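Take a look at this single chain, the form predicted on its own, given in structure tokens.
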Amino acid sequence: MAKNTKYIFVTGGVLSSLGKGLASAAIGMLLESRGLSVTIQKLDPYINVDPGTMNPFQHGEVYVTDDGAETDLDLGHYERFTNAKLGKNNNFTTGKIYDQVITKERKGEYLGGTVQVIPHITDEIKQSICLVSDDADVVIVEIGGTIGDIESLPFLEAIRQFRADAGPSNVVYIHLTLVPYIKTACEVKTKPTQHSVKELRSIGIQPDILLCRTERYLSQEIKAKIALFCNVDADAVFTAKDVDCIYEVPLVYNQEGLGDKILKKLNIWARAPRLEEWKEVVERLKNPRFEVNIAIVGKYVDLTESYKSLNEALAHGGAANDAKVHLQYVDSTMLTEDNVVEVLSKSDGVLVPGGFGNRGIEGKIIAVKYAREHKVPFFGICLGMQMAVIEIARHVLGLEEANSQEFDPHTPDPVIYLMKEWYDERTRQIERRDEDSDKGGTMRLGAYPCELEPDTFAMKAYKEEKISERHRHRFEFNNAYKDRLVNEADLVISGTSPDHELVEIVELKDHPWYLGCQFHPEFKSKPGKPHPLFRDFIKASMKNARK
């Protein structure tokens, strides 16, 4: 581990889903603001290797780093709340650490020995915190699941060890839980969290700070009972208060005094957190002036959690033009044809984002053809760009059938296709690909570069010639019908590789603002720097709200 490196895990207790991802997000935020750097790990106990092949409606989004790495969806508030750039050392599995521990025993790493749990998979754990220990000042850990769970016991037992491997003066343990307010009683309860800590207590963690989630601020009275029966000092107990606004958790952490405790503990000396930015930000998006609604036509609306990425970006556009944005969400697969228009007639502005296999396709077909023909400002991101150029091949081109090979592979007019073979310009070498190849494999991971044309939306919105943005995607647009939707359909390629055979932004000239990417940009956008085209998206939906 490196030398003079902070160490901060957080847990969760009680219950699931209580946000240890936006506390060690908030918590990061409110070191960066006192002048420290920091990274943030997310150790999940699950077995998958990584949550790339996981249903969206389970695991909810799949967050991608520059790297390529398929993440959990926490890694999103992590790079959303502070500066840190994260990649695939960032996010650990039991399936990841397990496969490293298993190849290593084949190779005969282990001469010989017995592998065990512990030291083996205990080890390979400390191993993968210290990855990311040359990165910051204080690297904060958060591990998934809640304590009780059998399986993030490997993970609670490798943080325990770690303190007696960095120092005591080096490691601090947050524990997040729950405090209920039961109205029937009028009175908050303590012993849910008084369960949960002896829970942790019991495999050999004493919480240094305890961050209690609940629906008002806790008195002091209720603070200190909660000290004295969980172990830990008396100024050691912070409400974790429910929020309007998920970008108020810092402000209310700071205002517990949270930052000053975490510093008191890791013996750090730090200047006082400058918070002001953070602060106009959070106003802009609590007291907007105007309202915009923008309709999500997609098929995993049912969980909002898979397009948590995009409901944050669409919310930075927003606050970038001093507008709440309403979102409408459109289960795509009972769009029709005959419903279209009064299900979208009251939407200012039309997104269709990203996903994999053919359910609810023709569904968004319908919601783009509905937004091309009505000049109702369209965005569509990755598949929802690909289902643009479909829709413009079969309504204007004239080809019915057209359509994507991962939908119809023996459709005569493949507008998307799989590309067997492309020049990767990350790893600066040919990829090549097929049906047959593992899932992952086949798809384009990561930060790529892009050359964008002038005089062009996509122009207007970054500003510079040259981008790089993060893709997940397997199927590419198929270049052999270029100079037809280019001509005949009058469809504007605005952004390309920089060999020009990757196909990454498309347009159409005669509309209000009409663009498709074949990239996530929602993985760039921070609430004090609102990515350009959710920026410019949602100025052109407020624009068509006013007509």
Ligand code: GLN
The other form holds:
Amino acid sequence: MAKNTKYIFVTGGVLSSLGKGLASAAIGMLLESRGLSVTIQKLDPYINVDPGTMNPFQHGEVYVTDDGAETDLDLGHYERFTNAKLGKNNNFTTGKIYDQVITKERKGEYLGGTVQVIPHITDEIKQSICLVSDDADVVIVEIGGTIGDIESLPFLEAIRQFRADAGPSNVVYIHLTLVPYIKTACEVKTKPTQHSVKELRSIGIQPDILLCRTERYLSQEIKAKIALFCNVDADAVFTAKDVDCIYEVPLVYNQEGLGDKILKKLNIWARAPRLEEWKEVVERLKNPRFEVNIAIVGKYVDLTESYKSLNEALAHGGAANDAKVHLQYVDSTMLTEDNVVEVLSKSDGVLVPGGFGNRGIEGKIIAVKYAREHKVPFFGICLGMQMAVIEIARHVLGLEEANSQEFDPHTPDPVIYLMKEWYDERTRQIERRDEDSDKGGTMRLGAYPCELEPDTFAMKAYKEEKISERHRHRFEFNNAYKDRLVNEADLVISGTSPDHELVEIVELKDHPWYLGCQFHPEFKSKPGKPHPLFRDFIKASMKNARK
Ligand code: GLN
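Alternative state: the form predicted together with glutamine, after the form predicted on its own:
Then the entire complex follows, led off by the chain already shown.
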């Protein structure tokens, strides 16, 4: 355990989706605004080793860190709200913890002892928390799931023990609950909170601070009642009021005095919070002067959770142009040559996001063709870039059966293909993959360097030659088609790996804004630092709207 490190454990009660991830991120932001350094870790109770292979419908977006970890989407909130550098140690699941314990057991590291939840699993959890302890003044640990779930018990037992290990003044337990407003009674109800805290106390954790999600501010009277029944300080019950814009959350917490209370409990002295810049960003996000309509043509269009970072990056790009971004989710399985003009002409720009599997692929190609031919700003991300290359190969080069090997392994023209061998800048060695490699084990994952060409949309946006962006894909641009695409179809290759072997960005010149990138720029956009590609895509779309 690192010396002087302080720990905040965030648990959730009553029901899921209360926004523990956002609460943890907002607490991190508030502490940073006082000059403290923070890191945030998520402990997830499910048994998957990581969320990499989980269906976005069920689990929402898979977030990727610089070091190539496939993590829970809450890490996206953490990075958007704070400057914490996150990596594989910032997300542990029950599956990963058990996997590590079983590996040790097989190696004989427990010397023949009986391996049990307490102490072996709980020790492993505590060690995982300590792995990020050196990174910051304050470590915030969010426990996934809801109090009362069977799955989260080992994590809760581990954090219960943690206070004794780290010392009571170094640990704070924050519990997020719901205080519903019952219309028929015209009252807010505290009983669910009381029960949730009772459950938490029955496993040995007395929360220090309660964050109550409500529709309206709680009166002093209600707060006093909750404090009494839940055995917390009278000034340790805070209203976590619903807000219009998620970036307002830390401002509401600050107004309520949450930052001061946390510092007092942890016995830390820090300066007053500096929130001016953040307030300006929130103002810009909430009250823009202009509007723009963007079509997202994808597969998981029903669930905004599947495109969490993308939606946020678009909002940031909008704010950078003083514009509110209205999203039109278009299910690509519904798109045809006959309806594409009618469906997409309502939007000022077309975005095809990342994705896996062949459902809806042809519809995406129709959308890219529409954007190319009608000179509508186009942004293709990962799979979206691959679709753009296939579309151009088919309709400009006339290679009618051009495809990605992902969707047609026997296509005569695999313009997107499984690259068997390449030099990996991250591992600094030759990497290999083939059709039989493990699902999940063979992707190009995490941050890779990319070099940009002058006089391109990419260079105009980034304004630097060398950039780094995060990847999550198996298939690549096939260099065998490079010359024809460039010479006969006017494709511009504006970004490549430093050895020029991997094509990372493609563009079209004779177009107001057309760019496809093999990486996921949405993972690096922040409210105060909008991503340059999203900023420029929105700008071009606004120009298109005014035409
Ligand atoms: N399915 C494609 C690939 O694996 C694209 C992945 C993505 O969009 N993230 O290459």
